[in-house]
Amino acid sequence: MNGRQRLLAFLRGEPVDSLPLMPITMMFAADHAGVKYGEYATDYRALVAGQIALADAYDVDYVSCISDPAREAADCGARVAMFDDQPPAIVETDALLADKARLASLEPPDPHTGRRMADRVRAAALFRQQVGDRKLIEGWIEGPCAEAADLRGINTLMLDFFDDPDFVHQLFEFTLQLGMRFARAQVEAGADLVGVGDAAASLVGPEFYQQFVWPYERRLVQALHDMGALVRLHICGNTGAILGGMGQLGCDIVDLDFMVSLADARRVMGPQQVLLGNIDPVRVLRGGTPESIRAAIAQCHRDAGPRYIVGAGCEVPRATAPANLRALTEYARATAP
């Protein structure tokens, strides 16, 4: 079977020749290629060659168009750093809408022609033309939260919780928008599956993200769904308390962070959903070995159960042994669910 094949079969439920791999890698494929990393996010065709470079190296079932969280607040008119070899940076300070009464006014972008927005979009169509049906492609956008944290600023939008409710409404709904809209294209484009970041998610209690944030990534799942994509969540950080709501989105795969115990997630979520991860990527995978990093990912394995996809827990960190990644390519394709 091929990457996309695999994948594909897996998530229907029938039966694969191997456990498929999905690690995120962003600057560890830019290295891998010899590209800087600030033109390895602001040009689509150095992604895609180092997405397709590395995945091919490694026996890898995926390409992907993730680089990094600012795509779309850039286009929104979003402060950005840029770096010359690290991801582009949102300045909070700076914050788009620090004036809250700015979002009255703020359309989402036309994703074919905001600049960094498009550019992504290019990634999956040119994905289509090189890889074909070789690897599943997968699209990328930011989660609700995510996304009103990089145009609010994280701190601010965690008191805006407590401070004015009905903004946070407003906001994840202009944010919910976006997304659709830049995911839409991206599946437009070629991507099979679509990537959700909803880093900031991980910050809210339980309550709060049952109110606030878990309406809108339903939502957000279910726009995704009728797109014919594919969803995968990824929420860095300690979601441990919000496991339940998280199982309870019907998203095709569920990523877990190195901090969350995959065994309650599986208790939590049950049988059916599909978990990636969820080794520390640096103390395990970058500061271990091949042998215990074999060891960690069949604990995974065994606590996750058949449904279970090979990863980190997130990014693939830069420096990490060429044979380190490798021993997560060995064990899966060693390995049946």
The other form holds:
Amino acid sequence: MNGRQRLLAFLRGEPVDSLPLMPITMMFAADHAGVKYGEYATDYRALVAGQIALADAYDVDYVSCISDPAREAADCGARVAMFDDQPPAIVETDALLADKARLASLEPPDPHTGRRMADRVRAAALFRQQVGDRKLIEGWIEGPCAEAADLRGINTLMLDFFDDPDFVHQLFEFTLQLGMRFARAQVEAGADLVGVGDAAASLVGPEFYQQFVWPYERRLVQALHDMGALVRLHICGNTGAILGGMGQLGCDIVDLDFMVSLADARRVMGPQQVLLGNIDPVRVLRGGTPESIRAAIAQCHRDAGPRYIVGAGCEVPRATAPANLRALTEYARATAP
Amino acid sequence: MPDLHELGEAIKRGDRDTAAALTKAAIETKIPAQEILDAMVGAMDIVGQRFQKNEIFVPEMLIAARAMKEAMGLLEPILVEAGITPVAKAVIGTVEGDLHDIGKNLVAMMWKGANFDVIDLGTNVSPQKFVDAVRTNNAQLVGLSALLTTTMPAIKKTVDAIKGAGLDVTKIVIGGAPVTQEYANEVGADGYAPDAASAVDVARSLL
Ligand code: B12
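We have the form predicted on its own; now please give the form predicted in complex with its partner chain.
Below is the entire complex, every chain and molecule, led by the chain shown above.
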């Protein structure tokens, strides 16, 4: 089976030859390909070449358009700092929606003509041309809560939940529509799966999650399925308190970061939910040895059971030893679900 | 008679208007400033502990801190009049190259809540800027935050710069998700705390 066949079969619940492998690589992939991260994040050709080189070298089952959270915000007009060899960063002190009133006149950018969003859509199209049917192609969008934080400023959004719930709902409605449009463009260009990064959601407790975040994530997941895409949810951080809701979104894959217990997630989400993760990217994957990594990932597999995809809790860190990442490949390829 | 218990409750639930009104009333009825302060500090302690136990989350913690700040602003002149000075002067910031500030903000707020005079330098702060701020403010305490493994070396650089500038009496406390006690020992920091509540205990124990 090639990576695409393996993942599609696995997600349909059909038998596969080995565990699927889906670690998130961004800076690691750019370094692997020898391009500066500034270029990787702004030139789809560099990203596509880097992802394919990495996926081939490590037998990873998919390639991804992910690079940084600032693409949508940048095209909405937010101030974003660019760096030579670091990910672009939104300038939070000068947030686009520092003044709430601006939301009323904000238009969701067109993903085809926007600068940074269009670059990602082109990546999806080029992936389709170049990997064909060998690897699964992943598009990427910011989730409703994360994008709201990107536009409003994450510290301010946290206070808005109390101060102005109506505004939060309006803002999430905007970010939901933005995400759906961006996802549709990537799916039409060739993405099989859409990754939804909703990191800021790990900062709120279960009540705000259910009241504000979940309904929009749920609508997003449904819309992505209606487009014919598979859905992967990635919430960085400690999501221990919101696992119940995450399990009811209907995602094809739920990622878990390292601070969450996979055993807990399995208990809460039931036996069918596909879980992905979750060794500590820094201490275990970068800091460990191939032996300690194999032991840690085997423990994840035991905790998660057969509906499990091999990966780390979050991005594979820069300067991870190749042998360490290869330990994930070896475990995945040598093991049946 | 204004109720200091109610003041604490208002801070805990982040109700800044009530917290301000009760503080004003307490000041007007000549409740000793120290007692008002104790009520506020006690409330923030409990907020920190609840956060530590995952009973409340970042939004709840931030609004409680905001209510505390509002009440403290009213109390400050009275504290000065009464000759009650902050326990210590502290400088805090996120180290160079790092833009994460939510955790640092929470620590800054808990320190303010413990009646420290806190100067917050923001994010992406160079070692030199820390040194300058410590010197100008005569700070007894410095807090360094880093959330990225790639910026952890900037903690060491900053510790070296502060110690190297002859500011050895200043106690340095470090924190942030990837930081550990071992790392604190390794770089010669005076203390480490895993969360905002224990950041107060550690700071108190060092001073
Ligand atoms: C929100 C967030 C962001 C926001 C930050 C917004 C902001 N204003 O802070 C944005 C989107 C900007 C961001 C960007 C990036 N991020 Co980020 N981010 C996070 C996230 C989801 C939450 C961090 C947070 O606020 N936690 C909540 C607070 C309350 O916890 P805390 O910070 O740990 O603080 C507590 C303690 O650590 C301690 N503490 C903190 N500081 C101090 C200081 C002292 C003195 C003391 C005593 C204690 C102390 O007390 C606090 C309260 O209890 C984490 C994932 C995670 N769960 O940690 C990733 C995470 C930190 N980010 C990560 C990465 C890789 C990045 C980017 C490089 C991503 C990218 N590829 O674009 C960029 C880097 C930008 C930069 N140059 O800094 C990684 C770091 C991996 C690593 N260890 O190196 C993480 C861990 C995600 C992951 N799982 O991989 N991020």
